[in-house]
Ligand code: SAH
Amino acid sequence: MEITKNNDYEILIEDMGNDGEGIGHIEGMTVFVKDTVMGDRAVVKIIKLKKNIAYGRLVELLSPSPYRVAPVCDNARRCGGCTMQHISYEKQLEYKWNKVANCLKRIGGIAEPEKIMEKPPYGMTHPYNYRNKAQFPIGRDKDGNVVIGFYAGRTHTIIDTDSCAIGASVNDEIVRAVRTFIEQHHISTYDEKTGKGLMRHLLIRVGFATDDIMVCLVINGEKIPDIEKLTEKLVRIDGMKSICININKEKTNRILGDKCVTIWGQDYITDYIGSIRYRISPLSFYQVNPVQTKVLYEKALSYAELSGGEVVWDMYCGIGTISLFLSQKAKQVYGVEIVPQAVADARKNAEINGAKNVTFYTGRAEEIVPAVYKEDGEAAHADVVVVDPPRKGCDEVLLDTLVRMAPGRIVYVSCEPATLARDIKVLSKSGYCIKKAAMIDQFCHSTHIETVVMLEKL
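In the form predicted on its own, what does the structure of this chain look like on its own?
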C-alpha cells in the first residue's frame, strides 16, 4: 500500500518523540502525530510526507491509551505551553527520564546510563500553578477584540486565555485588569507584521515565598496613556510591589527591551529559595518553578560534595542563585556572568544575604578565569566548577577552559539533555567520568527537562 498525502490511515502509537509527539508506523514508515499518546489507536491524516518519515494529524481516537488523561485546560491542545497535559503525570516523568537516559547513551557514549541515573525522577506532588513568571503576548483577533494569552504551538497566533493551569493563580486577575484597561481606554496593541501598535507583552513575576508581585508592561513606545487608571486597579491586589514598563521599539521576536521604567513601587521583588533571599528585577533570569528549583539546587549542592574548604567557580551564574546556595558550604565562590545587569543583581543578592565569600565577575569565563588565576594564584584554583548554560550548552572555548582549570568535580546543570550529553562526551575525552545524574521536573506538562550531573576527574 502506497502512503499518500491527505489520506486517512489507522495507526497504533508505539512511542513518543523528542517534542512529546506520538510515533507510529504505516507500512513500515515512521509517522509522527501530535496530540497522541503511546498506546493510542487512532485515525490520522497524513499532512506532510518525506522520503522516510511522515507527519499526521489526529482525526479520530479509536481506542485511547491507558496513559491518556483529560487536560485540565481547555486550550491545552492548541496552546504551545502544555504540550503533554493529555498524558498522565507519571508517564510524563517516565518519558523525561528515558529521554535523558537515551541522550546520555546515544550522544554521550555512556554505555549504561540507568546505572548512574537516580530513580525515580524528582517530580511534583501538585504539578499545577507552579510558574512564578508568565509572559503574555498582547494583540487583537480578526474581529479587532483584545487578546492576551499564549502563542499556539510553532506559531505567533495568540490563544486568548482567561486562566492558565500552570501559572500563579493571581495572574488571572491581572490579565483581566489589563484587558479591561486596553479596551476601555482604546489603547493600541502591537502588530508584528507592521511593527506598529503600543502594547506588546504583559510580564508577571510572583515571589512564591514572599507573595510579592511585579507587573511589567512591554511597550512599543515611551509611555502608556492613562496608565494611572490601570495602576489604581493593580495596586489593590494583595502583594503588589512593583509596576513598571519595559521599552522595546525593535521589530523583533525578542520580548524585553533593555530599558525599564518603574511607575509605581519598587524596581524589584524578592523571593526565597530555602533560606537564601533573592532580589529579582524585570530582566533577571530566575528559575520559573521555585518548588523544584529548591530540589535542583540542593541536588547540585549535594553533588558538589563540599566540606567547607573548597574553592568553587560558578559559570553562567546569572543573579547568583546557585552561587549563593554553594557559598553556604564552600570556602570561596567565584561567579562569572556575561550580562552586566545580572551581575549587579548577584552582588546585591550576596549583600542582602551577608555572603562575604562570594565574588562576581562580568565577562566571559575564558577571559575572567586566567586573569583571576594570575592575580590570586593558587587561592583561586578550582576544586569544583558548576556550569548552568543556556539550552545550546557550553561552547568549545568554555569546555577547554574547564579542562585547563582541572577541578576535581564538575556539576553540570542542564535544561537540554542533548547538549548536556554532547558536552559530557567532550569532557569524558579529557579525563572526566560521569558519576551521578538526576532528572528534576521543573517544567511539568511540557517536554522541557532539567538535569543535574556530577563528573569526577579520573
The other form holds:
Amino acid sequence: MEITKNNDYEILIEDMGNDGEGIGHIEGMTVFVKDTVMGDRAVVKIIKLKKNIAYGRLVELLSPSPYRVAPVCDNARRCGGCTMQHISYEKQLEYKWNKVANCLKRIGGIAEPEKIMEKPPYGMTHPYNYRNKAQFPIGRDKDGNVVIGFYAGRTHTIIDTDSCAIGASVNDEIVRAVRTFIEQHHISTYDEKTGKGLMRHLLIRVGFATDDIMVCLVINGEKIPDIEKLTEKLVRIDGMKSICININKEKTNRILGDKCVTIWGQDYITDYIGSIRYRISPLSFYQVNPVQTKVLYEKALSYAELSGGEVVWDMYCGIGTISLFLSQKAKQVYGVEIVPQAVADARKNAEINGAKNVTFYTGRAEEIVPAVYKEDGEAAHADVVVVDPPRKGCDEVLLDTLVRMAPGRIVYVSCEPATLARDIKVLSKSGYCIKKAAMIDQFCHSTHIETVVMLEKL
Ligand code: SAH
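Please supply the corresponding structure for the form predicted together with this ligand (the preceding block corresponds to the form predicted on its own).
Full assembly next; the chain just shown is listed first.
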C-alpha cells in the first residue's frame, strides 16, 4: 500500500522528535505527528509527504498513551519551552536515557551502551521552578498591549506569560513590574520585522543558594526613559543585587549584545554550587539548573578519578565552574574559554575561593591547546581532560590535539548526545574506550539532554 497525502491512517506512536512531536511508522514510512505521545494509538491525516518522511495531523485519538499527564502550565501546548510537560516525568527520563543509548550505538558505534550507562538516570525529585535564568522576549500584541513571555513553538510570536512552572518564582513579580512600567511610560517595544522599538528582552538571573537577583534589560538603544521609576520598584524586591542594561542594536536573533551597563548595584550576582562560590556576570554562561549541576559536577569529578597529583585541563570552562570543582583534588588545573568576560569571572572565582592551582586561557580551545601543546611545558601534559562544549560538540583540531596529549582519562560533559556520540567515535578510533556514562536531567520537561561520559586510554 502506498501512503498518500490527505488520507487518514491509523498509527502507533513509538518515539518522539526534538520538538516533542510524536513519531510512528505507516507502511515503513516515518511519520511525525504533533500533539501525540509515545504510546498513543491514533488516526492521523497525512499533510505533507516527502521522499522518506511524512508529517501527519492528529485526527482522532483511538487510545491515549498511558504516559500522558495533565500539563501544569495553561500555556503548555503553545509554549515552545516545555515540549514534554504533557508526558510523565518518569517517561521523560526513560526517553532521554534511551536517546543517549541510541546515539552511542548508532552514531558512536558502541556495541552495548546499556552496559556502561548508569541506571536509573539522574532525575529531579521536584522537576519544577529549577531554572536560575529566564530570557523573556518583549513585544506588543496586535491590539498594542505589551506582551512579555515566551515564543510559541517554532515561531517568534510572543505569548504573554504570567507564570512559568520551571522558572524561579520571583520572576513573576519582576515581569509584572516591567510590563506595567513599559505600559505606563509608553515605552516602545522592539519589532523584529522593522528592527525598530526599544525594549527587546528581559533577562533575569537568580542565585539559588544566595537568593541574589539580577535584572538585565536588553534594549535597541542606549537608554531607557524614566528608568529610575522601574529601578525604584525593582530594588524593593528581596535579594535584588544588580540591575543592568544590555545594548543590542543588531537585527539578529541573538538575545544579548556585547555591551552591558550597570544602572544599579553590582555588575554580577553570586551563587554557590556545593561549597564553591561563583560570581556571575550577565554575559557569562552558567548552568541553568543549580540542583542538577551539583550532581553533574560531582559526577564529572568522580569520573576524573583524581588523587591530588594530576594535571587537568578543563576545555570550554565558562566561568571556571568545573575547573574549581576539579582543583579541589588536582595538582594543577588549566581552563580554556572563548568569552573574555567569562574568563574574567573565572579568575575572580579562583581568587574568592582561594584556589591557587588554576590557570585560565582566553581563546578558542582548538587554537589555544595545540599552541600550548607545542610549547611543551608542564601545561602540555595532561593526566585528565574534561571537555564541556556547546551543542555542536568539539572541534576536530581539538580532538586531534587531545589524542596527542594522551591523557589517561577524558571526561566528556555534553548537552547534545548526537555530537557527543560523533566525538566518541573519533576518540574510540584513537585508543580511547568509553567506560561510564550518566544521563543527568538538567532540562526537565524539555527535550534537551545532558550526559557525562568517561573514556579511558587503552
Ligand atoms: N563548563 C562550563 C561551561 C560550559 S558551556 C560550565 O559548566 O559552566 C560551553 C562554554 O564553551 C561556553 O562558556 C562557551 O562560551 C564556550 N565556548 C564555545 N566555543 C568555544 C571554543 N571554541 N573554545 C573555547 N570555549 C568555547
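If you superpose the two forms and keep the largest set of C-alpha atoms that fall within 1.5 Å, you have the rigid core. Numbering follows the first chain given and starts at 1. Keep in mind that what you see is a predicted model, and the values were worked out from it rather than measured.
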{"item": "Core-aligned C-alpha movement of residue 428 between the two forms reaching 2 Å", "value": "no"}
